[in-house]
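In the form predicted on its own, a lone chain appears below as structure tokens.
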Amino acid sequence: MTVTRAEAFAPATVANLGVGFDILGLALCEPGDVVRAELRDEPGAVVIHIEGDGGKLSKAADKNTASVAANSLLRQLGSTVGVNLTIYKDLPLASGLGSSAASAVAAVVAVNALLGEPLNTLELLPAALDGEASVSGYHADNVGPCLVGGICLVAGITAETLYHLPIPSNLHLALVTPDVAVPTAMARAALPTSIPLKTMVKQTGGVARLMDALYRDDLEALAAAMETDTVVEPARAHLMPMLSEMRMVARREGALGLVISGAGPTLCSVCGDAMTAERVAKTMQHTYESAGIAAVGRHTQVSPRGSWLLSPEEIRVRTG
């Protein structure tokens, strides 16, 4: 039977994990984006409809990460198939949760299914990266974990440089996203072009401590290592409203540590149980709102699954 329609979910991601700029990332259980792919008569992939973006995203085939990724996949396969894409955005834009990566990943997973799944999951990485690169450059710290799930070390932009890391058994995350857009280009422009050797040594030491904590399943050591960033956070702190205050609030409510999620402004707190994560998320949201800044707080965990094709029931639940 010919498949004429497929829908895929791709999760939000937290890149960098504080100290691991561009080399570490994890997938979240929620939220995420959904992309529907349907066959059409004309060749190539085009975006025909977007929901949840407030009208901000372009539908142009060369500007939307979903269509750029889908067309890259079609070229990779030498396919002349035509595809209509519908995007359901549940991720806020320019929020530090991997919104552009999620749309790109969901698109390639859906289109690959539409074509009979000629490629395995890792073989979809180049096309998804092409989509992400159209807005934020070639780096796989969002695309990698979004595609394959879990916590990833991203040592390059090819499948063989993507490494799965252990997921701590009691890791819960509290997130807060203030209503302040921080485009990736702006966040990258704030970074230093060079750093002193001593700073580099301290930063790499922090990454090593993070790896050690993951493999020992030591959540307190993990949170402490994540907070040792002396390069990126200081350069971007001015883009994150109330960063220092939020770190104090999170710790007061039981969080073990707090870092900027990706380029921000979402902040991510490390917690040891679901109740603490829920309390921290609510308190951080309330703190922002008390300061006159709209915000969304949520608590979640690391998703070992990454992206996946939606079943008919999941389609009804997620897209109505």
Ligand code: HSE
Contents of the next structure:
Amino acid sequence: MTVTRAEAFAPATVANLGVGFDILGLALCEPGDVVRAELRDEPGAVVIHIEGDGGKLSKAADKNTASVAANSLLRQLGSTVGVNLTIYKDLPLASGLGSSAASAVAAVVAVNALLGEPLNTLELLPAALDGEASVSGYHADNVGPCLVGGICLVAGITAETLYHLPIPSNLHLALVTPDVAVPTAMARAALPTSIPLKTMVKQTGGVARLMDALYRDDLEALAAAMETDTVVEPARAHLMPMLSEMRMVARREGALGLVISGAGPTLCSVCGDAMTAERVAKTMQHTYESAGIAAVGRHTQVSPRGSWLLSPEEIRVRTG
Ligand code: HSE
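With the form predicted on its own in hand, show me what the form predicted together with the ligand looks like.
Following is the full complex, with the preceding chain placed first.
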């Protein structure tokens, strides 16, 4: 049977995990984006409709991460197939939750299915990365975990440099997303272009401590290691409203630590149980609201599964 339509879900991601700038990231259970791919007559992939972006995203084939990624995949396969893409965004834009990566990943997973799955999941990485790179440069700390799930070390930008790390058994995350857009390009422009050797040694030590904590299933050590970043957070702190206050609030409510999620402004707290994470997320949200900043608090966990193709039943449930 010829498939003429496929839909894929791709999860939100938390990149960097504090100290691991551009090399560490994790996939979340929710929220996520869905992309539908349908065959059309003319060659190439185009975005025909976007829902949930408030009209903010470009549909231009060379500007939307979904179409850039889908066209890169078609080129990689030497395919002249034509594809219409519809994007259902559940991820807030420019929020530090890997919104651009999720659309790129869902697009390549859906288009690959439409073509009869010529590539395996890891082989989709380069095309998804091309999509992400069109808005924020080549780094795979969102795209990697979004595609394969779990907690990932992405030591480079190829599938060979993507490593799965252990997921601590009781890891719960409390996220808060204030209603302030921080485009990744702006957050990257705020970073230093060089750092002293001593700082490099400290940062590398922090990443090593983080990996050790994951392998020992030690949440306290994990949160402490994540917070050892002395390069990226100080340079971006001014873009994140009430960062130090939020860290205090999260700790007071029982969180073990707090870092900026990706390029921000979402903040991510590490918690050891569901009740604490619920409480931390709610309190952070209320703290922003009391200061006149609209915010969304979420309790979620690491998803061991990355992007996946929706079954007919899942599509039926999604579209009601
Ligand atoms: N590692 C990236 C950054 C993630 O912090 O800029 C955002 O795309």
